[in-house]
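In the block that follows, a single chain appears as structure tokens, in the form predicted alone.
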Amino acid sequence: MTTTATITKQFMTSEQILEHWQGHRNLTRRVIEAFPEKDLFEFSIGGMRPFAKLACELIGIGGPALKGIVDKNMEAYNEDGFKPETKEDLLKKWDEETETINTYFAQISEERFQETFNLFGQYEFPVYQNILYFIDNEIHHRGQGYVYIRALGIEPPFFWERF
């Protein structure tokens, strides 16, 4: 890949990064599915948020952030945007955001991945670093979900089975 400033060797294509991210999203979806309805919204350990709130955070970041990147809109993160009442509501929105991610990710050119963008008006990093943060944040919160479902006596999905 060539940019105006440097020549770099490419480790992964943007399509591979999206596939990797969507593999993580698929696994997180399976963690949501593993929770009993009541515990998804109420169970927590050590003062951490219930998993439904963690999943809502992920929903509020991925698609909206990519839309912001594509539209060059630095609107603030909306922490109170989506408040599902059922697991079905949460999974439906999860699936809708998966499509939103696919739609907007495809609109980011290879050059844009290297550009600095002030995400949500407060995180000024190259676009690729923001996207890697979305993935890292999801893995972090899914790990919390694994602890929760294990504490509930439920066997979580194997972390390596992403598709």
Given for the second form:
Protein chains: 2
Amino acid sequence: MTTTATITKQFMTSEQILEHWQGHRNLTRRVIEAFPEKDLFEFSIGGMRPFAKLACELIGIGGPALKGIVDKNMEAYNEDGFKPETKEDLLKKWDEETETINTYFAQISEERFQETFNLFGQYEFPVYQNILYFIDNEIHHRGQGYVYIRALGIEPPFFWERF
Amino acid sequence: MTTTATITKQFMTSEQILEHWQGHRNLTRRVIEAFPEKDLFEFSIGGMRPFAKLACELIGIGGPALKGIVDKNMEAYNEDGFKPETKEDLLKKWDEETETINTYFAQISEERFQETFNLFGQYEFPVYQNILYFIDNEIHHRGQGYVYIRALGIEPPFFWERF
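Since the structure above is the form predicted alone, I would like to see how the form predicted together with another copy of the chain looks, so please show that one next.
Once more the chain from above appears, this time first in line as the rest of the complex follows.
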């Protein structure tokens, strides 16, 4: 067996990914705002969920997942705790979660990003992969939202506008 | 003026983001494959581009952008060089770009990820942000593709299936 020296290059810091994520969350907030109230809760294509339901999924992941990671708590994912009835309810909760995410994210050490954690007792991956998944999942569902908005004849916010 | 000691935490390495990106590219490849030939080039919702056109945008970004970064070449973005006429053409080019991306990505140093570069002579951001944008843009457009596929009555590939 030979020993191989691996040169590891840092791609980005934890502060940078947090800022990146919050930029995406700002954009998703604009997409929520762009929907007419009724369509936010009812409009759908191809049997997929309305955008309010997708936003609730995102709310059920971000903050609770980071809290789970920090507390090493593997409690199951639960989307049923929050059932908004208006766009205002949804936006209020969205903004509360912005703070929750900032608070818990700051408590994750560099070592933990590389450690495996069984998130929600179900998703056993390195923490950095779980965090990338939260962001990717948000972009993915928001991409759906863009089609809904276009199909409703509304101009969506610019994809590159974040803050 | 006071000096502040900043503790910088690494979030992930460059090898990890490359693997993550290529995982997403595999999923996008599956989405291309899932479209019926005709719909890949023609189906659209809300006046948006058909999925083949979106895939050509992604092909016009990934490899050429990394080459531009490595060569410090600020040549403009150009999508017109590649005009596939079949799904097979598109997939062949997609696979070629997989190699191009691997080749050029490996040549970016740790320092360069944090340096600002005027990509395509137009997008002046730190290199790590430009790379995140390529991945985000792919997830965003692929999210559109998922709605097209569902609207066509086809079951899309699992979002979490990458390799």
